[in-house]
Amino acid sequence: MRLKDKFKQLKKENRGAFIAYVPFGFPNPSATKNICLSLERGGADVIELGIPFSDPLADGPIIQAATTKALANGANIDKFFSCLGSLDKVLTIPVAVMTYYNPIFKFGISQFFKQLKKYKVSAVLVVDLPLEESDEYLKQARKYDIDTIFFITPTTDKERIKRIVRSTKGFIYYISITGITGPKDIAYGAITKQIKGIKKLSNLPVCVGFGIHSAKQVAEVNKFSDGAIVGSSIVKFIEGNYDKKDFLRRLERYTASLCMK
């Protein structure tokens, strides 16, 4: 399923998206497929699957520790695509790949998007790729019809927001805080004002990530946005439970509690 179809479905249901982030390969590469399926059964509308990177500038300590463990346990780009191949056959919700630019550049930009197309990935988010340096990236993404999601932060000025929304497809990612990922308090009023401004410039859905870690926050954010993105709290739950006998069922229940399904 493509993101545009999911958001169309959500609009009919009059609710915001619950987007779950997990890094591929955490706690080990063979676990990711079943983790994604548990997130879907728990009510996730979109899976944001991260490619582990050794220098994750935007990630807080929870996700940094998870990606370090994933890399130590053998996560690499070939296993990542193998996992996408297995998910393609069983997952029914959209997958967006979140990564840094180095793994894409090293793998080959064209080949990277060709593989994503092969496994029906809907979109890509690259944390550290400036819009001004993204010409070849955008060219290849458009060639393979993969959505490109860019980030807007509380400090992004209006002229730059205009340029970002023109290059974004799928949804606009609004970062709720000035800082790295991890559980935070959310300033709903300020974010609401920012999202209203963005929506005057674009008809795309606007989803909010970074800092969101509770069901209450998910519900509040979805009152004024098109989706809430939760990462660190899910990763923390996985870290604390993956060695338990009924881990996947626990994860499913935890996901359902976050999105209140």
The other form holds:
Amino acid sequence: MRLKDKFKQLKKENRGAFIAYVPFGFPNPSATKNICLSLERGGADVIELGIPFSDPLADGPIIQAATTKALANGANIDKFFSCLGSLDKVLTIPVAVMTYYNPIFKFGISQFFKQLKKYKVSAVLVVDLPLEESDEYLKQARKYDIDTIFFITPTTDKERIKRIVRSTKGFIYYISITGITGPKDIAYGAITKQIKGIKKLSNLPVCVGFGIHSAKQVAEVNKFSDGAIVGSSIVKFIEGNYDKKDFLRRLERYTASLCMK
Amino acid sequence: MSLPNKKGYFGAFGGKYIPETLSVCLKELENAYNSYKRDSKFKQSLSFYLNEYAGRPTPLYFAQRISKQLGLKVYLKREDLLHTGAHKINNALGQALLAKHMGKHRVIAETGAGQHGVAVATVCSLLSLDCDIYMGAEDVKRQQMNVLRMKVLGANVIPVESGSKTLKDACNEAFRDWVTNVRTTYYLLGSAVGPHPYPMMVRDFQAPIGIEARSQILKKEGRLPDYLLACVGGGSNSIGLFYPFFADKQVKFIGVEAAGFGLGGYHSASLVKGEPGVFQGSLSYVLQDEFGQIKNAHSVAPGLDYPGVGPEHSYYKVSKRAKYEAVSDDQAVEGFRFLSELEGIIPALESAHAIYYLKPLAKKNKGKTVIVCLSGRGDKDLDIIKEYNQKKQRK
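For comparison with the form predicted on its own, please write out the form predicted in complex with the partner chain.
Starting with the chain above, the whole complex follows.
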């Protein structure tokens, strides 16, 4: 499923998206498929699947530790694509791939998008690839019809926002804080104002990520945006429950509690 | 050709590969630097501190005994004689003055060997700036004396427990801090690495090394040297020496990286054994695996223990303006002893890599003139040498 179809559906249902982030390979590569399916059953509207990177400089301790563990347990880009292959036929919600640039650069930009197309990935987000460095990336993404999601942050000025929205497809990722991933308090007032400003410049859905870790925050954020992205608290839940017998059921219930389904 | 171009590229290398949060502040930094580098008051102020406080110009010392033994004419550019004991003070002064001009009151930095950390702590004390220094927990252990120096100078030293607990991880933590506190904080990056404008800015602040060396050798020898030799970790002392000679095509540049335990194993030789990749803000040579994950680096010299290198060096490598070689831990320690015993100068273990390379260079270059950048002094490394000797004795 593509993001645009999902957002159309959500609009009809008059609700915001719940986007769940998990790093591929955490706690080990064979676990990711079932984790994604649990997240879907729990009510996630989109899966944001991370390709682990050794030096995730925009991530906080929770995701950093998870990606380190994933890499130590053998996660790599080849296994990541195998996992996408196994999800292809069973997952019905859109998948957006999030990563840092070097794994893509090393794999080959064109080859990377070709593979994403093969496995029906809807969109890509690259944390350390700003607009200015993305010419080839955008060219290949358009060639293979993959959405490119760029970030807007509290420090992004209006002129830059205008340029960013022109290259963004799928949805705009609004980073709620200046800072790294991980549970935080969210300043709803300031974010509401900024999202209103972005909406004047673009018709794309705007989803909010970084810092969101509770059902209350998800509900609040979805009042003024088109979606809430939750990562660290899901990762923390997986870390704390993975060795329990009914882990997948627990994860499903936890996801449902976050999106209040 | 201007190096770098407007986008911060040296040929195919450089750029700004950074999280969006940092985009605006890097632009602000670039604008501030471009404006202040032409500002006469800023230049006067920097020049005053470099001369009166740091101790520039540094001597270009003719090393008689090693010259005689090797059959070369060896000159040492004595950056070890600067205040705080290394070339790092040049860049720290330049950037701290810039931070002050930009109205930033808090400075953060990363450090490996501790030399950059000490330099930053020193200038922050001088200019009354708050100072937090990230240092890999492993390096905190290896460089106790420098940790103490930073603390005495009023800096807060934050040990980094993630990853390999060395310089690369200290850099990541500094970036994370900066992403979080970008509005109030200046990141004083210690080498010619990272996103544009850092590689250009650090090179410019380190260029007095080469500018002075060029005029000094012309006075002493009446000609330019045949070789410039310097160690390369991130690459700031070497680019500071090389860059002012860039147009002097007859002068050959040799950068010496750390081969650590050997090039087949655990080392820090990004240019010799790495591949182009995107790491900590720029596209440059980097040590990485087949999946683009950054490898841990190793060197007996904590300041070289870094899996990346500045993009200008990558450009020098592919354009063949410079040649890059690698020297092992054992050879570096040999270089350390060689200079200490023959000239009465204890070099930093980083610089000892370049010193050692004089030996293979001498084999085919008798009578040639070489300038070696002695980037820092070796007092900080005595514990490492002691431990190294103990390990060798046990074997």
